[in-house]
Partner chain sequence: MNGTLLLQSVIVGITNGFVYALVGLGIAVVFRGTRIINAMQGEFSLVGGLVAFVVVESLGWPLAVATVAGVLAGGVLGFAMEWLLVRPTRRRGAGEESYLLLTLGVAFAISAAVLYFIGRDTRSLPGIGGEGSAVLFDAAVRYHAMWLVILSSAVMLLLRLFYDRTRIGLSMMAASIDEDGAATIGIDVPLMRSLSFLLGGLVGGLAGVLVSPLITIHYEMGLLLTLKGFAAAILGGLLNPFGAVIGGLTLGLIESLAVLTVSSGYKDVIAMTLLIVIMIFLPNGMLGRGSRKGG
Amino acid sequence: MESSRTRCAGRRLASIALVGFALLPAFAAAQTKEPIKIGAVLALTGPGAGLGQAERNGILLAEKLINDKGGVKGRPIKVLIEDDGSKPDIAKGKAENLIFNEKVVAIIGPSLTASTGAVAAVTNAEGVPELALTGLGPQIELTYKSVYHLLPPQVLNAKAMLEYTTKSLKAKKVGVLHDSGYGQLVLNALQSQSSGYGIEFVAVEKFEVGATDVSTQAAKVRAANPEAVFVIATNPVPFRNARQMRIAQPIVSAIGSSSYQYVNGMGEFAHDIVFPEFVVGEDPLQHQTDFVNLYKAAYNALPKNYEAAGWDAVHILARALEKAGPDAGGEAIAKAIREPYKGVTATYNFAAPDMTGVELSSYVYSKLVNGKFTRLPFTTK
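Three-dimensional structure of the chain by itself (the form predicted on its own):
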């Protein structure tokens, strides 16, 4: 005799099938039309791969969902993803190919600040909208009319770090271990904001991007006896070396180090590190739950900030294309992007002076506990 459990399972499968059949007409219609091509230039290899690979996952998931729902105005979107190897010159060349040969309507990326600057010079000259997966970089970007950022400027990242350090840790003497790329940018912002928080940097040690051993620099930071340590890099090495050199003080990092690829590289030392960020997959905010569940179902993994930024970028472009029209020119698409947008990562206002509009209150704080992120109760206003 058929059990009630079997009957329930059958009903669930039937419901899923009905939802699938309901989507088929829109999906089939979209597939018969010319796709709208969007370009993406990401760091899939090289030092920035921990960011770019995560961004790619979010982009592809968004592309699939939008197309399953019928695309944009009945046309599918097609994201053409290129690897820049974490190098600005390659990023520029890949963007030029996407714009001039593939005729994409917009560019998503790059993943790294230097590459974003190189690509932005091209997109700005050609009037092609660009949704950069970085914060505001070179000041010249402020003159661009079609470049927008999915992550906040480094000044805001610096403020988020300083807020936690002074208000939660009650620390005033800080040591810094940073790389010569992303870490230098965040350090510059920290130094510009530190006086307002009463922070004294008792040791500042720099290492090259991609360095495989920074033990000497970590030892110098430890010798300065700081109350807290900032480790800022897109590389797990300095986090390992800091603990190996017996830095026992609390470590606070920036969002650029918060991907699971970097955390996995920290190994046994992925513990007691605090990140001001936006998405904690283990404990998402209410408006992030649907995205987190979709991502877990697709990849059997938890998403973080860069997966969410890739997802948001595609949806922002899809919304702009819905409004401007799939055959609209770059200026019309760029104008449509400028409207406020509540994304998974944060609430954006691309008309803001920093071309992002993210507020300090959008940050959440997490702490690594044995390689897993735990969302902290600390908030900013």
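Please give the corresponding structure for the form predicted together with the partner chain, as opposed to the form predicted on its own shown earlier.
The text that comes after this line covers the one chain and nothing more.
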């Protein structure tokens, strides 16, 4: 009996050693061969740093995982990350350096729409694939053949908000409290889509980005007696003021406001606010679980949408490089990227007219309950 157990253990050890030896050459080769250089231009400082830093975390995690598995075609990948300071002119300069001096095979980023436009002009001219961590921006981007977007356009974000408002809340009269930056972009999209959903905006109140008090604006929205209120801002103050001014109606917000950075500042008012988004770290979908667990182990924090977008960008690129080959050239790599891909964030089809192909069905809905995001059963499927 004892000798049989010993023999079994010996066999198991031998099997592990064999597998280890089998993988070792691939791993060792990946570490010794020349790395495949990928450029990333992110907003690590400045107003967009909340996005860029999150994206960097996702990118670095994906890079490590791919290299631990042996890299791409036996070569490790190396993501060269540059900070654009949230400025388009700096983003363009950093991208040019990565393309012309570092000879990267593709660019990931930037984090902001204006910077994406500046970088896209370069990547398009040079035929270098670009995986922008933004939604589709100016219409000229539709003429670019190698620029793809990891996040949906604002029109889709607006539709996701309107779907929940009309189908779950059954609300038709909506008040809006929005800032003059991100909030204005979403509002424009909401106004272009509202008639299709039979929504009437009974009050629209704007305030400057970073406003320290919007109580009067919130009081005006309340006075219009809406059935639901959209609060869209990159700042927790309007959410607090809305409740402090006794807006008791359901609050629906947008994906850009669903950051822990803002939730912390909402204090006890981080409650009963709904967000259409993609990743609810507290309760991920099945296909998101591995990413969320890896992220938690690496950073001791829960990921959200922008971390996932960074992660997806690296994986999409790695798959394309695997298929086309790292030395195939920009056009071949761009073509390989175009194939549909089910990522952590969403299911992508970069061949779609909006260069993203994200459908409404990719959205999940979360609600803040006592400062924690909880995933709602509502879907648009």
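Being a predicted model, the structure only gives us computed values, none of them experimental. Numbering follows the first chain given and starts at 1. The term rigid core refers to the most C-alpha atoms you can superpose between the two forms while keeping them within 1.5 Å.
Of the candidates 117, 169, 75, 153, only 153 lies at a hinge (point where C-alphas switch from fitting one rigid part better to fitting the other better) between the two forms. Comparing the two forms between the two forms, the rotation angle of the smaller rigid part against the larger comes to 12°. Core-based superposition between the two forms puts the Cα shift at residue 216 at 6.1 Å. Structural comparison between the two forms after rigid-core fitting shows the C-alpha of residue 183 displaced 2.8 Å.
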